[in-house]
Structures are given as structure tokens and as C-alpha cells.
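Presented as C-alpha cells, the chain that follows is alone, the form predicted on its own.
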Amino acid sequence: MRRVGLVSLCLFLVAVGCGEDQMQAGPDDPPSATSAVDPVENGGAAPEGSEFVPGPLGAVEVAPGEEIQIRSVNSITGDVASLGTPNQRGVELALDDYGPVAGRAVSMGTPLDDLCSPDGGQAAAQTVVADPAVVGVIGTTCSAAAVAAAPLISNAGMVMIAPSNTSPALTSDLAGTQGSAYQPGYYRTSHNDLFQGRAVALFVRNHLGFERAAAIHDGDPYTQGLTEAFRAAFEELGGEITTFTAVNKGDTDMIAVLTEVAAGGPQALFFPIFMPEGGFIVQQVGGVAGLEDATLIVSAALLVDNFMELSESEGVYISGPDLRFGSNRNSITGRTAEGLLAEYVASYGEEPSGGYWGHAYDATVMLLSAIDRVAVEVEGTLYIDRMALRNEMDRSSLDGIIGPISCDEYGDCGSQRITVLYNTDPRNIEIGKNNVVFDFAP
């Protein structure tokens, strides 16, 4: 594959005429090579013998017999692999279900690891953008990796759709102001943590009836953004944040920070951080005077098997996306939530170890279907206009495994429903994953 060079737009318009619109096509009905369309708005197509004209971001050219290239970037090694591996598998299942795009096979290449870190995200993105044949990316797992990866991917004209990034910085403040890390071409099927912060605040203040709470983050865009959203909402509800502090990634001894927290006398402690640090906190908190009776609340970063299996996780509340998919069906592939879970278990021999496998499936289907609608074949060569793909992602709308999906102007596309689970038995964590004690739907 190679990027298409720019040619004269005027010659293109003379060749195909003006004022005609291409109808949206389904997965099995790609645009024909003789459709007269705007090359920016919907990919463009030229009559036989004419030359395809790309938009301002260029286009990917897929020669006859070549595959369409996408990439998956997720946390697939280390302690956060329990969260990222189900995402990777959701991508694989979606590729199998969707099948060819515009008559071409789709390759995701070698899965890339974001390491749940800025360095990992940047390195993975550098690998992606070094190949101009890549059309789009599914990932990252972690917001910290996305903040580093998104500028590179955006500047290359590609699109990126994340299944489990939730930091408000990546999209917006939900009031019309773009986030500090927002990049054009970035989308996500996961929720915005401004919703989750409010959900946890409502749970602590109104459901549990507590007046005092503390929060711990680890300084990255996800954990800090979520704890700040919780603090703002909790204080708005009349609660008091007794301590707002941080640990460092890599810390193993949490006694000092927990002693600091205990001094404030909180009734609840919210720490939406990852493994292994989250595991160290729950294992050490019982030995700190003043926190013996504190209620512990974590987030979907710890809605993973290697945390929930810890004996000390019994009695911990876990906030995260609503995974009660029920009778939901992806309207493009026809796959039901129940059927997808059964296929996951049959394919990989285990239940998903994290909560965003459905989000990854829907994100992949969303990308593939958008490519399908803008891809144009001219004399055997397939062209995918990059600006057209972004425009098509902007207006994508489908019913997904996770529920209705449509994007706002900053790339928030997924369901914003939040639940709080109660982990009652580390010996049978599937019970905890389904033990919803509170839900929030904005």
C-alpha cells in the first residue's frame, strides 16, 4: 500500500460533475467506482478512467490483492494485561464477525502493547504511524497511553477509537470545551469519567449516607481526572473531602499515604488506580489505625480478575461501566451480547478478565463499518480517504453490545451508564462482577 498523492480537485469535479451525493452503503454494499461524490465528505469516486482525488489528509491506496490495515494497541503484558487482553480479544472477535470490508480482507498486524504508560503509548504510536498503509487504530487501554499516542496518530491523519480510555482530558468537559489532550480523529466507546465521578459521589453521599471521604490517585490522566471529578461532585452534594493525595506508580509500601488518609477520619476511601498499586492498598489498609471501618471503593481499573481474587478485596465496591448487556445486539454484525460472551469463552477458554471487551468489539465494528462506507474502488484499486473516514466516524450511529452508540463533537460515542458492584466472594469473582448495588444513567 501507499499514500495517494494529491491531484487537481478542479479536474476531478469536471470529470464527475457536481451536486450528486453517494448513498450510504452497508458492509456488503461498498460505494461503486462510478458514484459521483464529494472527495472529502464521503471518500470520493471517479468514473472508469478517471483519477481518484483525496481530501486534505490524503488517502490510503489498497492495491488489488492487498489487505486493509488496522492496528490494535492495548495493555497486553504486565499487571494491567487483565484489563487490556479482553480488549484485544474483542477486536479479534469483531474482525471475525464482520468479515471483508469493501471486498477486502482486514489485517490488524501484530498486536501492539501500550504498557498502560505514556512511554508505551508513544512507542506503539510511532510504530503505527511509520506505516502509512494503516487506516485506523483500536486502542489504547489506558488514558495515560492515549495522551501520548493520540497526537502522533492524529497528525498522521489516522483515526483512533478507544474501548477503555475514560479521562475527560481526551474528549471534553461535557459543556462544550475540549479537553486538554483532545486530538482530531480520536473517539471512544468507553464512558467519560465526569459521569463516573458523579456516580461514585452519589453512591457515597446519598446511597451510603457518608459525609466524609478521601481520594487517592497516581498522577496519571485517568486516575487524577476521575478523583477530581469525584471530589467536585461530592463537594457539590455537601460532602467533605478529608484528604486528596497521590501515590507513585511503582510504589509498594502504602503505609505512609494511608496514615495520611487516616488522619482525616474518612468514612470512605476512593482509589481508582491500577494493579499492582491498588492491590497493595487493599492489602495494607487493614493495618492502619483509623481506617479499620472505612468503606473502600475502586474503579474499573480494578474490575479485573487479579484484583478481585485477592482475599482482601472482599467487601470492596467497584465502580465502572454497566456490563448488564442483556438482550443487546450489535446492529451491524447481528451478534448478541450473550452470543458474544459465549464465543469469547469458547475461543479463549475463560471469562473476560476485564470489563471492556464489549466496548472493544463495538469500537472495531464502528471503525470497520465506517471504512466500508467511505472506501471507493477505481479500476481494481481501493481508496480510503482519511478526512472522509473522520467525517463518517463523526456521524456513525449503531446499536452495540454496550447499547446505543453515537458520537458527540469531541469523540464521546458510547453508553454513559455507570454501576457500582460489591465484591462479596473472591473465590467466585463472577458473582461480584454481576452484583450491582447502585446504578447511574445520566
The other form holds:
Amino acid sequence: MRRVGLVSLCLFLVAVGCGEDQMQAGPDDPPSATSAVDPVENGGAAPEGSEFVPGPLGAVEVAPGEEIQIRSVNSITGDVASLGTPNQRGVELALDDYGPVAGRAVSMGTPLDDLCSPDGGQAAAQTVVADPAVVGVIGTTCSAAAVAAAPLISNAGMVMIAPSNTSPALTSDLAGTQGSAYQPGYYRTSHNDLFQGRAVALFVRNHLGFERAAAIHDGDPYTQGLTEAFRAAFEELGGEITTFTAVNKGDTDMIAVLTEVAAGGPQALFFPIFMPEGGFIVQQVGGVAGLEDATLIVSAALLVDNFMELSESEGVYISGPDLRFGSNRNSITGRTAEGLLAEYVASYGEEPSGGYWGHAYDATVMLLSAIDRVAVEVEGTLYIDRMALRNEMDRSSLDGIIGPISCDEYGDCGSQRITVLYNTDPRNIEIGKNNVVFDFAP
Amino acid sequence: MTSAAATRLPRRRRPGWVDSFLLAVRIAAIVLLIWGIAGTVVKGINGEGPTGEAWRDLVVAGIAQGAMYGLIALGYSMVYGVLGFINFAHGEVFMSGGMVGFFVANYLWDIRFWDTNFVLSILLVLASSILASTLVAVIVERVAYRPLRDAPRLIPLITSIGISFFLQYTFAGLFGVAVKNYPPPPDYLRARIGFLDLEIEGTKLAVIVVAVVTMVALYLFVEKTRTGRSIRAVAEDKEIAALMGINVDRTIVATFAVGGAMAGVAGTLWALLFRGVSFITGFLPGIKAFTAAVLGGIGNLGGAMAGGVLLGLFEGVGPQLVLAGFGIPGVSQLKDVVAFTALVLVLIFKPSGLFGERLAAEDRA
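Okay, that was the form predicted on its own. Show me the form predicted together with its partner chain next.
Expanding to the full complex; the earlier chain stays at the top.
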């Protein structure tokens, strides 16, 4: 009896599944002079008189008069808001600049928060995938959130373009091996931390001439991936990692971990973690015997105002993406880097508090232009084939605010240029943000 | 309750397997402890591991952090002694002090008073922190606990957890969730100061000294003043105290106020040590302070302070002293494990806590 019930339930679910497919866009849809035979192959460009056929991931149907839906999932509350808020604003500015896509307005909906954590990323992704009208997501801010969000978004057939995820696990090891957290449909305009790890190692070993360094992460995929990349590169360059350890997120007392680090007598300490733990480390390191003269290096997670303004962050090196955008211009919207920054300040009344606003802008333009190319209109209804969109993203090539953008097989699309900044004056952090002391290009 | 018959005929129970198991746990704990410490000592002899200065820093940091736990623990212990329940909202009372102190400190920094007159500034911050914590503690007592005075013990306990969340998210809603950084203390306080042939960081020394002075003041208050005597009397027996003409409600308010004031002092010390406060700042120190109160023997004021210092030392020194001896990587990440394991071990050996003896509240519970 129970088996019969289960079979009936399965049949019912299959029937409902088919029904949904047909509702999105099915082979029964009326033929149209402007529709594509197979959007997966043809990227939306169809011979005349042929019939629209959705690809294996289905298609989003935008009824006449409706908006195209995308979503922003970034860290917009808490200490990491300094990093995530400029990302969200980058999305907003790109939407304004780009204008309508395939004749339709684009809506970002209510901004979602990834909380810079796996549970936050998962909760936001669940909200996103609950709405089948969503085409793609710009986010997340943090790799930890992306690891949890990407599987849900990928399974829903959507695309996800991250402006500031950098963990190698999310894409690849750059040698053709897929990262452990890679999901189809995942792209990013930010760099891969294997490059950043190598850049910091070169900086410490060759530029500063140090032989001994220590590294601290916080168990997060981003911080762990970056410190491991640093360790591998530093040891390859003949350096010695004296201590490789971790703090807990939420720790305030760093004396114990710093004492553990001091025991190895490192000349440099690399701790690419977030606020507030990163702040606690710089505040307490001066009180630990053996580390008074150690050179401190952090990453772009701390390229944020509330860290750089701490008086103890004077003299700290900050590695991160090359933000010297110079005369870069987004080839699709025509917006220059300088113009975008001016627009940002004019719209929000402040300088960006984190470094990835340009990455978010380019990510959004990249998504919108790909939608523009694959969208097919049939009798007033717009169809956006999900598989075709992924294929189009794979083929994307544009000049962005951040430099040339084109994606590799595993979604690494950004410019991989890395710089190291030197924070000289916590009371005027704009000086530090532009004070490049080392740069790296793969 | 022990029956009269059992009291007359004390029978020696034959040890069962549980007793044997507990004995084995005790022996294993001691062996592991000695093994870990021996491993660390061997490492030290071989020139590995922390230096002498590093051990000194760990001990000092542990005592400073522990003194703060102790100050917070006093509030838990006093309320438990008088009312017989654990006020889990006490961590948030501590946080309120630190948070309000931040706004005062930040204002003084903005008007450049903090730089030029640090001592007066920190006294103002301390006063505002004490005031805020005391007020919050007293209001919570009046609003949330007094109506439950005759309710079963579990009811105020659950209420206190609710109040704890209420206070956390009230502060988050009012002031945002980001960590607020106190302005830096002056250089002379951050430098190392010679003390008994030891070079100790100024802030930590200040924290320890202030904690000791506060503890002594509290001892004198409880032992020598009229209100202190009332508190002790109410802790002993509320009904009899009332018959003796003591205003029980007022005494309970005084208990909360004194506990709150101690938490306010801890709030400022926290700011000196760690500089950052947020709405969640009270949670973990609150739990640790409760642990410290239990470790020292809950209801006992000296025990709370000693428990706090010991817990601070356990978590400061323990990972390096014991776990590093086993060659475990990243030991400092395990400091909470060490702290709570130490608590379990102490309770296995002495279930009433280190200084816990008689508790009037226990009889009533």
C-alpha cells in the first residue's frame, strides 16, 4: 500500500515537473519568426521561421511588460559591510548605466545579505532560487558564503558572478584541476588567490628579503585558501613558514595565538582575515614579546576603512587586486573608471569603503550583455535560455573597469593583477589606498 | 533531602562501575595533563616552543583576562546567592557598560580630550560604564525578575535568557552590529612597565590592579556596610531577614546594582584590553564568567574572583602548556576547549567548585 502511495507521489511530482517546464518555455510554444531553433547552440540568434526550443536547463519567461530579474547577494550588514556595500552599489550603478536589456527594464529586487558566512550564503541563495524568474546573481562577497550558495544557484540553472570571491576552491588550481567547490554557472571577476598567495610570497621573500614568515587564517575557505597558497609559494621560493595556525571567528583575545606565532621568530606575519579579528591582531601584536618588529601583512579583506583607520594599522601592508584602474573604460557601457568613481561618490556621498566596486560593476555589465545576446522574443514574451546564457558567459570578452575580462574553463574571468599597498596614515587612509609598493602580474 | 533513617544508619555503598569509571577518568586526566606538560617541558629544553618572556606574557594576559571574568562572575554569584537562580542576562549588563563607555570615549577622542587628559577621560568612561550597567541591571530586576519572585526557579532562568537576547538585539538595533573601536590608550600605558622585576604591558597591569582594588572594595562593602550585611542576611534566609526588619526588595535591588557596577568596571577593562565592543560582546565573556563562578563555587564571592583568574589562566596558558606538548597544531584555537575541560575536571574532583561549601540557596532550590 505504502509502495503504491510512493509510486503515485513520484508520478505526481514528475507530472508537476513537466508542467513547470512547459510553463517556463516548452516545445509547444507557438513558433515565431524571431525565435531560435536551439538557443543553446545559437546563443539566441535564430534563422527566421524556426521554433523556440528551450535548452536542458529550461528558460526564463518574461511576460510582456515585466522586468528581467537579477539579484545582488553581498555582505551588507556587520563588520564586512565595508567590503560588501560597495559591491552592491557597483551593481546598482551598472544597472543604471546599462539601461534596458532586450527592451526590458532590469530589476535587482531587494538586496540580499550573504552575512559573509556559509549559513548566510545558503539562506540568501534559497531566497533567490525560490523565484524562478531570476536569471542570475551578482555575489557573493565572501567565498565562505559562495561555497554554500553556489550549489543551490547552479542547480537552479542560474548563473552567479562573484565580484570579490577569491578562494581557489571555487574555480580551479589554475593548472586544469577543478576546485572542490566549483559549480557550473559560477563566474567571478575577482582574482584567484593562487595569484595573490604567490604575489605576497614574492613580496615577502624577494622584495622585503625575509626568510621566515608565519600565517594565520580563520578556517574560512577564503582565508585558508589564501594562506595555503602563500605557504606553498613562499616555501617554493626557499622561505620557511615558522607557524601556520588559525584563530576562531569571534575570538577577541589574540595573545595566545600571537605567542604561538612568536615562538617561531617570524620576520613577517601574514593574516588575510576579516574584521573584527584582524583588528584585534594588530591591536594586540605590539604587546607580544618577539613580534614587536614583525612586519604585518593583510589582504583585501582588510582593505576596508574600519581596519585602515585603526591607529595600529599604520605600517601594515595590504595585498589585494590592482585597483589602479587609470584610464580603463568599460567597453560596453563606455563608462570610465574615473567617471564611475565620481558617479559613486555623487550617488552615495562617500568614497567606496571596500575595493571591489569596479569588479561588481563589470560583473553586472557582463551578465546584462550576455542576457542581451541570448534573449529571444516570441510574440511579446522574452525567453532567456539558461544553458545558452552560461555558454554566452563562457564566451564573454570585454574590457572592463578592472581591465580585460574573459573567462577560463572554470569561471575565473578577472584581471589577475595584484598589488601590495602600504598604510602610512590611519587618519588619512586615502593615501594608503593609493600607496602601491609592489605589483604582480601573472 | 536526606531521610532521618538514612542519617541514623549511614551505610557505606559498595563502589559500582560508575565510581570505577570516574576514578579511571580522574587518573587518565592526571596522566594526560602530566604527559602534555612533560612534552612541553622537553620541547622547551630542546629550545622549541615559547620563550621565557612569552610564558610571562601568556600568564599576565591570562590573569588580566581572568580578572575581568572574575568581576563579571561576581554578579552571577551574588544574584545566585541571594535569589538562587542564574541571571544569564548578566553578560549583556557587562556589554551595556562597554557600549555606553564607547560613546563617551569616542566623544572625548573627537574633542581631543582623550589625548590630552587620559586619566580623567578613562575615569569618565568608567563612571558612565558603571552607571549604564547598574541601571540596566536594576531595570531588568524591576521589570523582569521581581514579578517572578515567587515563581519556580526555572521561570526566571528562562526569562533571563530572553532578556539576554532582548538586550543584545536592542543594542544591535540602536547602534548597529559593527564592532566599535575605542580610541587607543596613550603610549605610556601601552609600553611595558617594570613590576617586581617583570616587564609587564601597562594596560594589563592596570586591568589587574583595578580588578584587585574593585574586589577589595566589594569585600569591604559586603562585610562592613549596613547594606552589605542586609545582602548577606537575605542570602542566608529571605523570610527571617524580612522578620528582622530588612527590606528584602531593596536589598535585592542593591545586589543587582552592585553586580551591575562590577560588570560596568569589567566593561571598561575590556575596552582597555581589547578595544572593540559590539552587541554580541557580552555573550562569550558572560558564559565564561558563569563558568568561573561555578569553578570557584557559585555563591562565594572570593571563589568567583579566584575562579575567574584561574579560568583566564587555564585558557591563556593551557593550550601552550598542555596541548602543545602533544604536538597538536594550532593549539591556541582550542583555548575554549581547554577552559571548559578544566571546568569539567575541577567539578569531577570537587563537585561544589573550588571554594564552594555551604549554600543557603541550595537548600531552598
